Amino acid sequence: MEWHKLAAQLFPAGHTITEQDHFLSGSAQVAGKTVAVIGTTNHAPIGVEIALAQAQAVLHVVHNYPQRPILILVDTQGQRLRHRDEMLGINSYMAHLGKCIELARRSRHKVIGLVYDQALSGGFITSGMMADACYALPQSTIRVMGLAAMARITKVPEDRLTELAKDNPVFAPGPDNYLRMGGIEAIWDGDLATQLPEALAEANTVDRRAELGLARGGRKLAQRVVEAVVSGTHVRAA
């Protein structure tokens, strides 16, 4: 979905978002309050210029306006591949901008992460995955790694891996399958002006995704591992 449709339909209200260099930045009013709203758009490859634009814009919400609620939109073709971003550590740029979120959501924003088109490896992670809650259109297409790249670095058949993901939502991408494991909270359809501003209102700091995960049945050791952390005791495989 391009990003100027989907902000209609979230924001009816109105919203000064633009676009610069596939960075998307601006306001919008959703139910009577003010949100910022942070982003990419044109599966955006993460770079270090957009990584540190991103990050910029979330200080400065902080800085300037406390406590106002961010809207990260996902989309993202993953890391840059390039040899110039490599040696500027563009490891250390996006791991910046993730903590710039976490700033922002120990400084009492709510941070909700909405993946409209595409969410691919480190571009997610360090931004919607780093939200008090992220959620993702049907039509998205999330995951980690391609099933034929997943192939080249494990020297799993890729035939194999795909066998796989028929059962196991780990490899297998798709908004469904991020659903079962935890990864997203919902999938959101139809009026988006309705279930933006319930998301807000339901934020918090708590992390449940490992308890969801194992809830849905697509991670089953996850939960059960951080409560044998917690408690000293071991975990067996099922």
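Numbering follows the first chain given and starts at 1. If you superpose the two forms and keep the largest set of C-alpha atoms that fall within 1.5 Å, you have the rigid core. This is a predicted model, so every value here is computed, not measured. What changes on going to the form predicted together with its partner chain:
- Once the rigid core is overlaid between the two forms, M130 does not reach a Cα shift of 2 Å, moving by less than that.
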The other form holds:
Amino acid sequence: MEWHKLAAQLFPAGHTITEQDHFLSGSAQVAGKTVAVIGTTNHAPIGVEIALAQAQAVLHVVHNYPQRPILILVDTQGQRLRHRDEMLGINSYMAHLGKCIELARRSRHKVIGLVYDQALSGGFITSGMMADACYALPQSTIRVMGLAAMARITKVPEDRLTELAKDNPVFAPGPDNYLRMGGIEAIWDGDLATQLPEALAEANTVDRRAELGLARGGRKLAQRVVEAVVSGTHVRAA
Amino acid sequence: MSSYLEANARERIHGLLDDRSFEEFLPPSERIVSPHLAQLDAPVAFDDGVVIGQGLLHGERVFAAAQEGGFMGGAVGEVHGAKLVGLLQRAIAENVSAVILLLETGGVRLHEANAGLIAVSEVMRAVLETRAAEIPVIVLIGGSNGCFGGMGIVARCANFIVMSEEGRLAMSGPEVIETANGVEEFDSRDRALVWRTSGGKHRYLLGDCQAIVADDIAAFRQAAADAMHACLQQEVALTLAEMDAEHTMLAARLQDFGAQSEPMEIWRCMGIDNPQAVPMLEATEFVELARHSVPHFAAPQPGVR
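The form predicted on its own done, now the form predicted together with its partner chain:
Full complex below, order starting with the chain above.
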């Protein structure tokens, strides 16, 4: 979805979001309160500059607006695949963004992520996935890597992966699979303007994704393995 | 000298910790294997490619994990990631002195795609949760597969990173970049360029790792113990001051070196007159050179971040 259209649906009471080089920032009115909005658009490749710009926006909110909630809008094709980014240490820039969001959450800012178009890999784990809870629109896609590249690296034929991607929750890119695995909290497909304040009200800092993945049946082992390690016992049967 | 690079995960973790002190959690005899590999006819491992447990480091009780590069390049799947998360959560519950992560990984295990991506995110959050409980997390990187992808991000969430010059730390591997943007962008067969770009020396000069050691298990062990003691003297949890300082550092790096295209030019800009000599130096000679040539390293290193 185009971000202007999204913003109009999310913020009927108005917003000040602007776009610069695929980077979105501004604020908006949500249920009578000001919410900071930070994100990317046009399937942005996340290079060192845009990672740093997002981190700066998060730090600006933490410094200047105590407890102001933050909405992270996700639309990215993943990390930029350039030698220069690697040479400069892009993993450090992306980790920095993730840590700044973590710091905001720990400093009593509620943080919500929303995948409104496309989410991929490193660009997602350091943005929407660092939020208290991450939501997605029904038409969005979330994936680790395109199937062609995945086929090259795994040596699994692409047609086999294409077949698996139709209904296998591990390979299919639809948000419903991430929902079943606990990776996203819920899919928003109604009145976005009422779902956002509800999400903000429910947000908390505990990472419940493995638990949700077990309860929803999409990731049956993660939570049981965590529990077995923590309690020093065997992994309990499904 | 006992090579860290050539050792497997169990040899590394036993060599890291005090003699005979390591006790493994969910050992291979439990046979907890990936639930996703069978559908691709891929082999499984009874430890899913990661060894976790507890032991002593210079007498202090620590938890440790070592990824096995020999199994799917150390990549993180559902079980592998959950073992790391469980270890970190238990470290908090038992208030150990530190968690040491011996990372060797390509990042998300693509065979488990979506489940692997969520798992890496959970590990990242668990590392920061552990730090919030004032337990330092120390990362060691010296295996032949390096530390890439989402785990390259996780590494930079730790308090302290120790690398050998053979170790590599980055995001996308050179093959992935070459595939996406051509051999002119990044020639993955140019091993010297690959090491200049992601190897331990470049990471140390940039400030992305805090210690560099020889490819020797005993050297990693000493550096891990030193890092643990240094961390225990400082704030372990993430703070606004730390993020501000990191932001300043990363912004300055982009400003100073963003126009360069060759790591050796960055080293020259830093004050190293003969950057061509850097790849040939032993770890101790290299640290000396950095201390004499680069203003940032002249002062005693506070660097436990």
